[in-house]
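As structure tokens, one chain now follows by itself in the form predicted alone.
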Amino acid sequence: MSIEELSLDTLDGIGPVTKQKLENAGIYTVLDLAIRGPSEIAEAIGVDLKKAIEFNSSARLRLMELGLLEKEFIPASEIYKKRQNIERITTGSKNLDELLDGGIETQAVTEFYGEFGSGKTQLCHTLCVTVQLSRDKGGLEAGAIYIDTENTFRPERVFQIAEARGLEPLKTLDNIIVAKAYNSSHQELIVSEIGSVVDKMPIKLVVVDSAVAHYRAEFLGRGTLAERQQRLNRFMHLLLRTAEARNLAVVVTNQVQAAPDVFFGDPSKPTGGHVVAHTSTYRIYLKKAGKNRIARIIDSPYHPERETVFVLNEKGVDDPEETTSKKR
């Protein structure tokens, strides 16, 4: 589908001034308009909510006409057939791929959380390389967007992983677009601009490392909790809608915090509360186990709750020499 067919000019009621306001808010196409919430649109162009809903509905109808959006009511069998075409990116570990039923899915948000050193950032670096592999090797022959909120992206590590996996390191780095987010507002702005990057180059993976860090640092105390969760909710929903509409795999990392009311078992729990839990399609807990790492599925619409073992080495994420996989 050409950009011209998805131009905002094709919608009734959107003139030059409104179009400019929408573009200033990172809404460049009909697809961008359709995946935004009406309140975001109203705030961006200074109209009431009713008018924003009209623009949003008009964009959705336009996408239905172009066959880019499903109708409101369709048989479950059609959804099943479409899900057979969902693409997956290998994690670099057969054990971890098996845990995820083939790898990281497109049209979904996969959250990895765990304490420092559990392998979250290493996994993100590895995925930025494996997404560029040929399809017969588990890749999608596409690039990645890496949104860095904690200054954790290291091109030297990507260079090492690419070299170990048989890819040309500098070319691999060229296919990774890095955006450094300096605060939560900047982080939200970057995500709103993803569409304009995807329209210009083949991108199949978006990484946010980490999703909650800025919100956790900026909104302190119970008095700011409601605003923090509202902002975080909007951010996570935009990621999810972008993944679905543009057939992207979105991977977010999350920090953990200690639960003081837990007396037995693991007291670690992910930050972000129910907002992140509900908007993440898949939620995987990573933890250290000596030289190995353990990944456990905590929440999934269809995966069984189980765990597996992987390691970190020069190839990034990899399998231990003696492959073991615990299923529970």
The other form holds:
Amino acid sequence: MSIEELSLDTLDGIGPVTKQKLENAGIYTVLDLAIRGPSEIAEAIGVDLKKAIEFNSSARLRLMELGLLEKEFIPASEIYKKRQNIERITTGSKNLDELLDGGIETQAVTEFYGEFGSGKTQLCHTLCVTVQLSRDKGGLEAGAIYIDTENTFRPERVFQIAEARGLEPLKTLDNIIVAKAYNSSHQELIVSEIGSVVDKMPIKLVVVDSAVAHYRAEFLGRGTLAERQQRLNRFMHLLLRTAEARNLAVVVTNQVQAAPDVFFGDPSKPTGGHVVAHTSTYRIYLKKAGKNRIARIIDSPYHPERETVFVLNEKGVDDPEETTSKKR
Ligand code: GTP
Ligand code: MG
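Can you now output the form predicted in complex with guanosine-5'-triphosphate? The one shown was the form predicted alone.
Entire complex below, previous chain first.
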């Protein structure tokens, strides 16, 4: 495949003006066009839905011809082959990796939810470092994109984690592209631009910390709940399609209030509600337990519900000392 074959103006009906409009909306290649919904395309370039569907379809067709997109009816063997390309990133904790069957997966969205201080942001920082480790150490020798919605990204913390894990700290920071999202629309725009970053440098992880904070703040009250869910839904699907199309791991966080008297009774009421829950491929609930943190995998296509213990220290996410070598 050559990059020319993915150029927007090779598609019928896309001239310089339309191309410019698409680029303004963060759609730079046929790949980007194919993973956007027709209504988004229509909105972006000011055409009717019918025309947008045409553009989207011809983009999808091109990708199918290039073998980059599955056909509507796919032999299971092809899905199997694609899944063979799934890669995993270590979380820094053997326990947590084991819970996740080897780490955070590419081609999937993994959601970590839990109360304040449960370690969601710390885990995100750690993953931005571990993704850069060599493959024999559980990394993918690639960089990360960090979408920061709560202004909690701390390069100093990344520096410390990188150093503790034997990586060159400044080089490690070079490989993390940070985007601050000021509101939900900005957050969506940033995600729509991921493709242009991935085209320029090897990226295997996209973090959105937190995925839902802006939506929660902006859509208050019952009347706006449906709209909030619809927007979140669109956002989560865009993330999932990006993860699949680019073979990268997406990690999102979601804050929930702990139910004080229920341990693991029914904590599964993340702020994003069911939309986030259903789009995420894996959902992990995090909870403080003294100095330790408990992670529980909530629902996934093939993991039974299980839990494990990890800690936060200078290496970021790590195993508790007494269980490091013990099989849980
Ligand atoms: P919210 O964003 O408020 O929902 O919380 P969160 O789940 O993102 O929590 P976060 O990851 O920020 O965890 C905060 C906790 O991490 C603190 O209470 C500390 O226990 C721990 N922590 C943060 N920084 C450090 C550090 O530099 N060293 C160590 N050892 N622990 C840290
Ligand atoms: Mg946080």
